[in-house]
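Starting off, we have a lone chain in the form predicted alone, written out as structure tokens.
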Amino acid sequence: MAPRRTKVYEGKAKILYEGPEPGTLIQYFKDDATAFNAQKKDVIEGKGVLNNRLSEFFMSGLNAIGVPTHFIRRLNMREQLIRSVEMIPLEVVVRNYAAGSISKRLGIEEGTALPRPIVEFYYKDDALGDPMVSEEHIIAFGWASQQDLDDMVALGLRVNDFMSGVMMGVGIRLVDFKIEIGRIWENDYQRLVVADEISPDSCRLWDIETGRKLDKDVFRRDLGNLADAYTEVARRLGVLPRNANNVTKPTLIN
């Protein structure tokens, strides 16, 4: 790895570097954990390795079923090669069960099955706390067009179908998740793709039998060891060997 790389962007959980070819970036997964808009912070050893592997697993699966993503391939324990995209400044949240903000906002008990998957949009702005916005706001302020919104809802629901099925198969309930979406320009033609990451940082995952939380709520709510929860998800999905212990101090090189 070249010692001097050009950093393009650093977020709370990842760093983007210039990629080896035009139109590519290298996405590096940090061990930093943040919650409540980075008011709560910690470093969870091994978290970046787990999220790199899990995001690879989900993005590869989506690519394989024809849902376009920015993911090209994993490079090593903490990095993956991705396509450079123009990010739409919205988070797309898909909810299957009530939890988190929808429970507080609408007074629905956590864990209640929703009548159908609900898609919500949040404006990406840390200073404002990523406020929820309506389609009316999005179109009025030019963040995305009506066609983009229709495509984003369709992408969110396809990701939900795929993720729900995969998780159900290993005894995990997909309560909700967040994706981010980017534009790729091919000549004058625009395509929307799933970008950022898909990992237990961006999903709520509950064990179907016990209700145990296997996602970032473990950190948000002080429910135990975050790396243990993520390791459990990775183990069940076959991303890590079943006998693997928590992947702190990883020795694998690939």
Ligand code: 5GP
Second form
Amino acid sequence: MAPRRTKVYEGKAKILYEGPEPGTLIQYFKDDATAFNAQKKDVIEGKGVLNNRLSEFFMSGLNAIGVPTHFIRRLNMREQLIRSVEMIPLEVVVRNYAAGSISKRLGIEEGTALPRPIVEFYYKDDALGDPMVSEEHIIAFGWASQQDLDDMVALGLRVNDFMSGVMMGVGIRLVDFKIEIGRIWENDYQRLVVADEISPDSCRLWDIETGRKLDKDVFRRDLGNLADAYTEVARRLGVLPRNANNVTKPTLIN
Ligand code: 5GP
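Right, and the form predicted together with the ligand of this protein, after the form predicted alone?
The next block holds the full complex; its first chain is the one shown before.
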């Protein structure tokens, strides 16, 4: 990390620094893991390196099929160059199978296939614990316009189709995921792009054959080693060489 870089923002899992050109930022992935609104915390060695790689993989795939994202290029093990965007203060969650909060709220058994992908919005506010909000709330409080909402649903569903297909190809079920969306202004026009990150921190990923969880629920529910689970995802996607045991330690070859 360059020492005299200007920090723009620090979140729970990432830091944003000023980028080399106007309109760009550098996104640094930390090893910190938090859950339940930061009540549970730990440092998972190697997580930042894995999420930097995995987010690069998903975002550059989305860019390649015409789904706009903030991602420009990866710079090194922990950093990527991104476009600076005006963040919309919402989390967009897309669900294919019931799990987590929808199972709790509506009493649906985890793993039940939903009749169609369901898109939900949550207002990003740590003090309130990111409450679920309706389109009525979003428009009434001016967080986004009706056009933005239509575009956010369309983006969420396109990301879902891409991610579901990629994951199915490596034997993983995409149960649900969260994305965040930002605005980019081009002259007087705005365009919505996928921002933040797409990684096992913000998805539920279950092995199709065994049901093994390969996402942040491993940490939330104390189900084992989180870095091992993320390494497995990266390995299956070909993001890491097949013989890499741990991305942060040298591999002995004999
Ligand atoms: P749930 O509403 O069931 O807790 O979460 C639905 C999906 O969105 C899960 O894949 C979960 O990981 C993701 N998600 C929801 N809220 C957050 C959040 O604040 N941070 C992260 N990293 N992921 C979230």
